[in-house]
Structure formats: structure tokens, C-alpha cells
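Consider the single chain below, provided in C-alpha cells and representing the form predicted on its own.
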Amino acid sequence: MAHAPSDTGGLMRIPWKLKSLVFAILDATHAGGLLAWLQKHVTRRSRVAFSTLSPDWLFHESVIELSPGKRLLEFGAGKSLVQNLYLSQVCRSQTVVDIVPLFDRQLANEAAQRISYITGRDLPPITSLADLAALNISYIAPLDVARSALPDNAFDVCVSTNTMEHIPEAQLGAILVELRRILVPGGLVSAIIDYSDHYSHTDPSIGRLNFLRFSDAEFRRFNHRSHFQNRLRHHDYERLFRDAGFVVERDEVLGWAELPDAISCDDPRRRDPTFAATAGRFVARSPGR
């Protein structure tokens, strides 16, 4: 689960071009392990720190409650599995996947302790992946959900939080088509998506939509494999759901920001009223029920 803070308070402030250079070096040296270490110990963006339940978890919980079977799939689960630990109270089972292995038992244990403290639930200590079985959670990585080989009709609901914005458009379309296959007829997708420029999360000198200043060719210089942003807008995701055959039952814009003074490309999407959205969420249903 990728975390996208709403401001830079308490976080390391990094000029965005410098951060882009660091990601370029990490890509060139295939230093994914170093990136995980930096996020945990230096920038601390992967640390578990919360004093209240996330509105994202509560939103997904409300969607799961609409599902009779409550067999859940999440792609892009992340390091701590904090969302899955919370949702274990309402799910019959959870299969959580990442395209690369990210699970961190220390962060997961911290998350379990925090959830236990806030909710009063007695979650077990998480010392290894095996401990997740007590909560009916199965973690699978690496797994590309676009080519999952998971059984047909295996899940009742899929959740995704701040992950879709990191997936190229064509691959995201393939994932949604695959979800049609592995969800039961009438199965639900609950998606929360961050449309903002992620460099702005640690650089307050730029706007939340700074990356729209650039054409695709220009932004390619700053858009790296280890920090990929697809720059899709709210209505693009709605289109992708519909193109994959889903019925969009609910879509909401969660935030707005001023557009940059200059937008490099003459993008016809600018005519859509949601072009300046910074976050949104969807509930989509697979047809057949």
C-alpha cells in the first residue's frame, strides 16, 4: 500500500530534481534494496505512524461489507500490510500481492501493535509471513496481477490504495481485464488513487500538479522505474474501468489543486472538470449479477 501524505509536515524535504536524480541512479544500479532501506531509515516514508484509523481503510471496509463472500484480493499491498491487518476483522480471507517482494516483518508488527492499541482488538505478533495465517492473510510476491494465473471467480472484492497511479496505462488496463476474470460475477473493486505529483510530497516548493507542466517526452526524463507516475486523471480511470467491462457505481474526487501556469502539451483532457483533481476513489462492479 503506497502512502501519499497530504502535506510535507514532519517529512524530509527534498528538492524534486535531486530526488529524481537519486531515483535515476537507483534504476541504473538496480539498487531496489537500497531504496527500501532509505525509505525505512532515512526518509522514513515507510514507517508506521498513525493515531487514528485511516479514512481509506474505513472506505474499503464499507465496500467489503456489501460483499456476501468477503474473499479479498489486494494488489500493491506494500511493506507493513497495515491496511490488511485492519481489514482482517471483516474479511473471510485476504490474498495480498506485490509485483516485487516488499513485506517487512518489523513494520508489520509495529502496525499490528498500533491497530491493537487503537481498536482494542488483540492482534497476534507478526514475526514472519507465517504469522499472517492466523488472520487469514496470504501474501504472494512476486506476482504480476495482470498475468496472475489465479483461479476464475476466486474473489468477491478487490481493493487498491494509492497503487494504480504507479502503473503504466496499458498494464493497468490489462490488470482490470484480469480482475474481471478472477472476481465473481457482481464482484466489487474499491480503488483509491492519488493523482498528484508525488515529487510534491517531499518538495513544498512545487505545486501538487507540477508534473502537468511537462509533455510526455519532457517528463520521461524525471519519471523513473522506481518512482513511476502515470499522470492519468480521474476521468481516465473511469474510462479504463468501463473499457474493461466494469460498471462504475460510484466515483468521487477527494481533492483539488491549482493547475500550473503553463501546461506543456495541448491536452484535450483539460476540458474535463476533474482535470485538476489530486485524488479520487471508485467503486466498480463486475457485470453478471
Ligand SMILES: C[S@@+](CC[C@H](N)C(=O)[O-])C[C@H]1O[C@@H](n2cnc3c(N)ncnc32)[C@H](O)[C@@H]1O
Second form
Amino acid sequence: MAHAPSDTGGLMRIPWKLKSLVFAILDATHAGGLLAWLQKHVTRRSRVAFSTLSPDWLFHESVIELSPGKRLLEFGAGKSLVQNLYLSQVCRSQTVVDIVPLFDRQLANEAAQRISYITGRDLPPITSLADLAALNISYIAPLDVARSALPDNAFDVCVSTNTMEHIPEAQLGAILVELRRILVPGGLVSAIIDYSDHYSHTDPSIGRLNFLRFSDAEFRRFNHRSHFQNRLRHHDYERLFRDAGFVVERDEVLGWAELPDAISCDDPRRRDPTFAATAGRFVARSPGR
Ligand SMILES: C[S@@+](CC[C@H](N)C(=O)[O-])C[C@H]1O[C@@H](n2cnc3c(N)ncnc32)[C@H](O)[C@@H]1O
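Form predicted on its own done; form predicted together with the ligand now:
Then the entire complex follows, led off by the chain already shown.
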């Protein structure tokens, strides 16, 4: 029987412009390792804290159940691989990639303990990457999924959670073209995307869509490699999927927020009804080549 993992405290509040300055310094000093350490021990953004199953995992699970082969790819896996630990119960195999090798065995082990506690499922202790093999999970990092060199038709389904909003638009296009190649004809992409201003996650003094008050040139000052936000909206992703040849079978907006007062009325994107969405999800099917 698994033990209840210890409780966690609240997140740190950080004025967003100060946070932007910290990211600018981290970019200039190439201190990616320091960022991971700060997120784990200071801001605690990477902590494993859940007492129920995430609706994101349940959504991906429902899509995987539609896939006959159940060989899964995830890009942008992050540190704890919590989603993969949960999804191991429905996948035949998982290949989990990240452009940065962020896997943290302590966070993964905590995640496994919590999932065991909530579901009653026996998950093995995670002391190293090798322990993932028992769950048919292979972790590959660093790997840019846009240039994966993975074999053609290797996967039946691809999932991605809270990752696409961090990737520049041109690279997203390249990733979707690569997914067409490595997914089987008829393969599915299940994507969950956070469209909110991530600075608002740790600064309650700004709105969830605060970043939309800035022009591209203005926002560049606050947008750093180590915390990149593309500010694309729901309809932009729909277009990207279609441009790459996917058929969008399902798209949903998951939340809305008030727009800042200062947005230009001339911004053509504002005319789309989903402009003020804060999150969304897609199921897209590759029609084959
Ligand atoms: C915000 S994290 C999300 C992590 C995890 N999916 C979650 O929900 O906690 C985004 C991840 O995407 C990864 N990433 C960004 N661009 C990528 C690319 N081109 N190929 C693979 N991974 C990428 C980053 O390194 C990072 O780990």
C-alpha cells in the first residue's frame, strides 16, 4: 500500500517584470541548470502536487483509447514525466522526448508515489531512467522533435501538454510536418495548450491575457529564450494543424479571460471569437501521405 505523499505549500508570487529580468539574466548567462534549480527549490513551479487525476491526462487517455496501436510519442515531456507514468496503463509503449534533458528522478518518484496512492495501482520506484523500462517508457533528450530522426510510421498517437505555446510559430509548423512523417496514416495528435500569459501565473496583479496589450516589438523585451511565449491564439493552432495537412477532428476552448483595455482595436486577430481564450485542446488526425 502506498503512503500519502507529503503536502506542499503555496507558490511564490513574483512581480512579472522582475521575473522577466531574471529570465533575461539566465538567457545571457546560459544558466539553464540554475533555472531548473530555482523552479524546484525557490519558486517551486516544478513541484509534484496533485491529489486527483489531472483532466489533461484523462483527456489524452480518452484519445489514446481511440488508437488501435497505442504506441505513443510525447514531445515536451518536462521533469517528472507524471503524465507518462499515468498513461503507462493505456499505452503499449511510450517514447518521451524533450529538447532539454530535464528528467528529475526525485520528482518522477514522487509522481509515481502519488499516482499509486490515488489510483491504487502499483508503480515501481523510479530511481533512474532505467526504471522507466518496466513501464515501456523510453526517454530521449536532448531531442528536437522538429528534426527527430525517428523512423517513419513509428507512432499511433502523439500527445503534448502545455508545450506548444513555448515554441515559435515557424518551428511549430516544422514539428507538425515531422509528426505527419512519424505517425502512422490515421495517427492522432492530442494537444493541450495554455494560451494565458504565463507571467500571470505567479503575479496575480496582472490579468491572464496581460501580454496581449503589447505589440510584437514591445513584447520582445519581456520574452526570453528560457521562458518563451509565442502568444498564438486558439485559431492560430487550428490553422497550423490544417496547414500541415492534419484534419482537426475536435477543438475546444477550455477557459476565457477578460482582454486588457489597451489592445489595439485594429489587431485583426481580435476579430476571431477565440481571441480571449486562455487554454484549449485539439484532436487532429493525420490522413496519411
Ligand atoms: C512548459 S514545459 C511542459 C512540460 C510538461 N509537458 C508539463 O506539462 O509539465 C515545455 C517542455 O517542452 C520542451 N520543448 C520545447 N521545444 C521542444 C522541441 N522542439 N522538441 C522537444 N521538446 C521541446 C521544453 O524543453 C520543456 O520541457
